[in-house]
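This document opens with one chain alone, in structure tokens, the form predicted on its own.
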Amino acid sequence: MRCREIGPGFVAQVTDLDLTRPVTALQHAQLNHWLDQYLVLVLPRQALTESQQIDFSALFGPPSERSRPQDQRVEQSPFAHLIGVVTNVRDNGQPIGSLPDGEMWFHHDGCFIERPYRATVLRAVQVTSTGGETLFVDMRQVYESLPAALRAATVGRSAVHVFDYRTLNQQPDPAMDLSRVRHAVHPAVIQHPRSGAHALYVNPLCTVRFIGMPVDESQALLHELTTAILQSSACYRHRWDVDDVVIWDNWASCHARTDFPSGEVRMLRRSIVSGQPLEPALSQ
């Protein structure tokens, strides 16, 4: 099993590993170490079944049961409680999976629940001729890049995050009725539960507002932080090939999706690793 860096300090490609065969204890430990070190691991040419993908996810923690918005789910699979399909395929006009179309802004998976997911695993089943790429940003590096005054204004604050994916490229309304959407409050700067690194934990798609701040001040701070995310040099663009498996850390990275042709099929299988409550960074 080999590992080589392919992104700006936080992405690595793992090769000479066949995930259709049992993983040794040493490989198990090494994969967890690499995920904590890099945040994003790319494993090409892994033709996994759904069961094998669940087994791979379980190397990093208990697989999480999926949240299932009832207006989208018409999937048929014995593993549907653990494996989701991210696709634009429709059956009689109804999406057979989730997040079907177009661009999707930067976000952390699971930031709207009390125990945000440790990691997400995607395996590419069908890909488009262009577009549909996944962008990743290292939120440790984003935090370190913030000017001292902006860092001081952010550390110690908490922010509200929502699940409101009716639109995938629009900032949520800070005046929304939170009783109508899934939401959770987390520190704006976290201490990573495994590595101890400090990471910014806000994003353009899900973060609504900061606790204890007037709306205009909260929106101004959020704008500065999301600008830092969008302009970060610590960004990796993954162009999918069929049978790519990618796992990423949801605590210290966020990700986005580029637009893709609506007339072509894009299908990826998604599994999730359970997480835990996030603790605030106690200092700058």
Second form
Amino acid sequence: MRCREIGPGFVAQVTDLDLTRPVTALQHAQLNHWLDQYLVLVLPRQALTESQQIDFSALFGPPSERSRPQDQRVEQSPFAHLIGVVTNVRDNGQPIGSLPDGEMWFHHDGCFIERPYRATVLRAVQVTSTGGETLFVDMRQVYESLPAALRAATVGRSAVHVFDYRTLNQQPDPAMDLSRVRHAVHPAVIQHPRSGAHALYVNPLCTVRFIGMPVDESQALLHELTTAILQSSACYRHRWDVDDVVIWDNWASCHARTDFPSGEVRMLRRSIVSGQPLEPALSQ
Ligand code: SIN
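Please supply the corresponding structure for the form predicted in complex with ligand SIN (the preceding block corresponds to the form predicted on its own).
Then the entire complex follows, led off by the chain already shown.
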């Protein structure tokens, strides 16, 4: 098994490993070490079945049950409670999976629940001829690059995050009625549960507002932090090939998706590694 950095300090490609075969204890430990050290691992040419993808996810922690296994595949697959489909395919006009169309802003998977997921795994089944790339940003590096005054204004705060993926490229309304949506509060700067690294934990798609701050100040702070994410040089763009497997750490990275042609099929299988409550960074 070999590992080579392919993105700015936080993305590695892992080769010489066949995930259709059992991994050894050493490989298991090494993969976890690399996920903690980098944040995004790319494993090309892994033609995994659904059950093999679940086994791969389980190397990193207990697989998380899907929160909305409402698509048609519930009847079709015995693994539908653990594997979702990210796709624009429709049946009778209804998407058969989740996150169907177009551009999606930066977000952390699971930031709207009490125990945000440790990791997400995607395997590409069908890809478009152009676009539909997944962008990743290292939120450890974003945090480190913030001016000292902005770090001081952010560390120690908490923010509310919502699940409202009906709109994939729109900021949530800071005055929204939270009783009507799934939401959770987390530290704005976290201490990574495994590595101890400090990472910014806000994003433009799900973060509604900072707790205990007037709305206009909260919006201004969120705008500054979002700009830092969007302008970060610690960004990696993944152009998908069929059978690419990508796993990413959801605590210290966030991700987005570029637009793609609506007339072409894009389909990825998605599995999730369970998480835990996030603790705040106690110092800058
Ligand atoms: C996701 O946010 O989990 C999906 C990303 C993608 O479709 O590239």
